[in-house]
Amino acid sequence: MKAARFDYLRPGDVGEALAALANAEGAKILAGGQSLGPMLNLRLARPALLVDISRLKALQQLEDAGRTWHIGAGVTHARLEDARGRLSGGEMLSEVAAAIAYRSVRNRGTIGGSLAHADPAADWPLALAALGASVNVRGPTPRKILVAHFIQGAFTTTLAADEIIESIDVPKLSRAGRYGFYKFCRKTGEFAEASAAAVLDPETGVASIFLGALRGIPQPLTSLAQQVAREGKIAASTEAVSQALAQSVSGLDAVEHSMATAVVTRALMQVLAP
């Protein structure tokens, strides 16, 4: 099947892109196209106008902003993967990027596009929520929103039709900071059946664990994270994780609960490894 007919615009800057979104009903942003492309061909998406922002230099930044890494929405997964060893305090970004799908997908897919698409099984919404990252949104009124609040449900965000993700700010971990990210896929490169991200940083007081893929939004496991920060490995046992999930995430069936317990436990094993 081929896409339904649409108009196409390649704006010269972010302002022109925003004007097009404001003036054309049913417009959609095209960044890497790794999610939108198949949806167009299957006619699950039928935009009247496609606004191609893939070549806008203003969305390509990857900058050290002191306490954070400032990442343009148009930065590809491959670029973050290839920055391994050069993202001090942001090493988790490279590891997560390297595990996304296949290299051909990583060459085109963007971090901003992944957040805007908000697939429950995607890696960036989960990892960035655990890192305490914020989304910088451009529109009639610029906004800064925590990733954990930006995702509202499966394929649903707070992004309005006349807004665009401009960049993401990711807080750096200290030298004492540790992280873990684990996902269960039936086949390498496929979307996760269940996933988890954990970040502990005793110097900054950060303690976060999020469960992904099994619900529309990344599920915070705040009590478990705080307990692990206090007690270490004792609080990260399979039994403790299972109990925490039963108390924090409702509606999981037996198989989902088992997968959730496994991915959270594996992520914590990475955090607490000697």
The other form holds:
Amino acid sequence: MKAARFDYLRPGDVGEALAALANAEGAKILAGGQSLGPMLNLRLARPALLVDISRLKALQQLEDAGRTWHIGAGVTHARLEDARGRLSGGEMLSEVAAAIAYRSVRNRGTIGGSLAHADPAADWPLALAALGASVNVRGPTPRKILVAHFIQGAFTTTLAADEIIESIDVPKLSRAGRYGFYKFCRKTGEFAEASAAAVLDPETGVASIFLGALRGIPQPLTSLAQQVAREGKIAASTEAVSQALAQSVSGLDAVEHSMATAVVTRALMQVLAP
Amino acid sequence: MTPIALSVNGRKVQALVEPRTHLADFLREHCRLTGTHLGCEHGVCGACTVLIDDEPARSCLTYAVQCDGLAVQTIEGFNADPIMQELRTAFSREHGLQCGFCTPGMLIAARDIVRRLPDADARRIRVELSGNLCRCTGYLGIINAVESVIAARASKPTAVTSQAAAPPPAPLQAFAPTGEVARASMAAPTPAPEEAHKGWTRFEESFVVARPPQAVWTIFADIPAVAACLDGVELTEHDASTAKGKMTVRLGPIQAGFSGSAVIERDDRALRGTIRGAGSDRGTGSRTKGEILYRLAPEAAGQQTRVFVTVEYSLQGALAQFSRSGLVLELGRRLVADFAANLNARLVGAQMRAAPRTPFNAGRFLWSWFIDELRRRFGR
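Show the other one: the form predicted together with the partner chain, since we just had the form predicted alone.
The complete assembly is shown below, putting the previous chain first.
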């Protein structure tokens, strides 16, 4: 239960971190370390070098950027949790953050680290995909990519070995917009067995429902979202959701299907609550 | 070794540490502060909870080098803390501990709850303490202890300002959606319900190879050719029915290198085969056993072959302890899919399936195929 040997670097700025990634073989970014730590301790991951970005000031911003919330990759779950009531149009962020693992994990775990790690059962890939958030990637060529396109599979993203996530832009919901987020965990704070996120906003026209905790990427339920937007409650019944899942998500066994139906239905109940 | 300077319980500490030494080991073995307990060492049990710059954190998931310049507070450092005094008394009174192993982490987590959530009820306390495991008390005594401290503090005149409740939002209005966020669908076949080996994981896959069954059957007898189509597999020795080799598996930051052997049985008439294998990864201390059944059936009027594969495996050790079953399953499916793509590419020289996650492997394969072609055409 002790990590294999690694070297450690705490760069002074993002440029230095990128240089370290570009020059060192087997280098890995260490953000909060709350997912990487267990993998290191179990020796499932054995990077040659850890580049610790957790103290980089440039990755700590949490700013109102007008139509979006601009969130540095190094912002912890706890900071978003504690911002409850102050993230106008981004209330979902506080709610999702507050239910991630445990407070002592949330104090160090970061939103950028969670996205880069891309655990299929993690909350941020799912919630941010549903919110239509995009990732600002720094590397040889800076780029911006939707979270839903950024995540490629279990623990797999489009992030190259010499790139880091700098920040995330989360579109705000309008005052008429609604969100829902529901997950099943064996025990509070455990990874989800099934999870769903829904965002519907009449003013911006956004209608998205995503199913998470699958074997790979969060799965969009596009036609269900559109139907719910047009028809409301009728389209969000357990039967309707179950049918929509049967049509658009393959690979679920009976138990998984039942759990997926429940989390989507409950997320939609939050969206449609009077 | 890396030099670090930090504050531990208000005292300045300087030391040379290996980067891989986690904070809990540093506290226990260098500072001799053995009140910080280590249970699971992968962030599940909460016994090692300490304060880092005033915030509770798992000291098994933070390395000592990361704490350079920071302030760490362990259970030994709370003697002057009034909340901790109240909690200690309450834990004793309410039977909040028995063996005491979880208690240092429990107390530090409980103090955080009292400070941060002065309105927490029993349910909220349970939720907030869910990251700290106790095997003795059944938690009730612990919850009662924390609740009693919160109640005693609330009855004191220092008023707590509570946030004004936001007005309830209006219900969602029906609308015509425009800007949905979409993503190409991911397809994965349903795993078979029954398992032949108790406790083993099983999945079934099938894929089409652009050659008649007999041709595919011949290739499947060519063990080096089959191995060449399995990403990360390196064959060290083989004969007609046995094979030994290594297999490197990557999944995000996870990397495991399994060494093992396999026995291959083939039924030439039925075009069915069985591969039974076992392997271990010394690095992660993981062991696996598995059985692959494959069956060939004609497709497209016998011009193509559908290969049905049933994989059953068991996994033990760190990889199994860490992994949720779905992830290894995903890995298995990915291996089969890549195998199918590589095999087709090898057989028909078709383009490799676009696979952004393994650009290196795909490149390596095309290169070796190119060299093989050159050899074939121009003699060796």
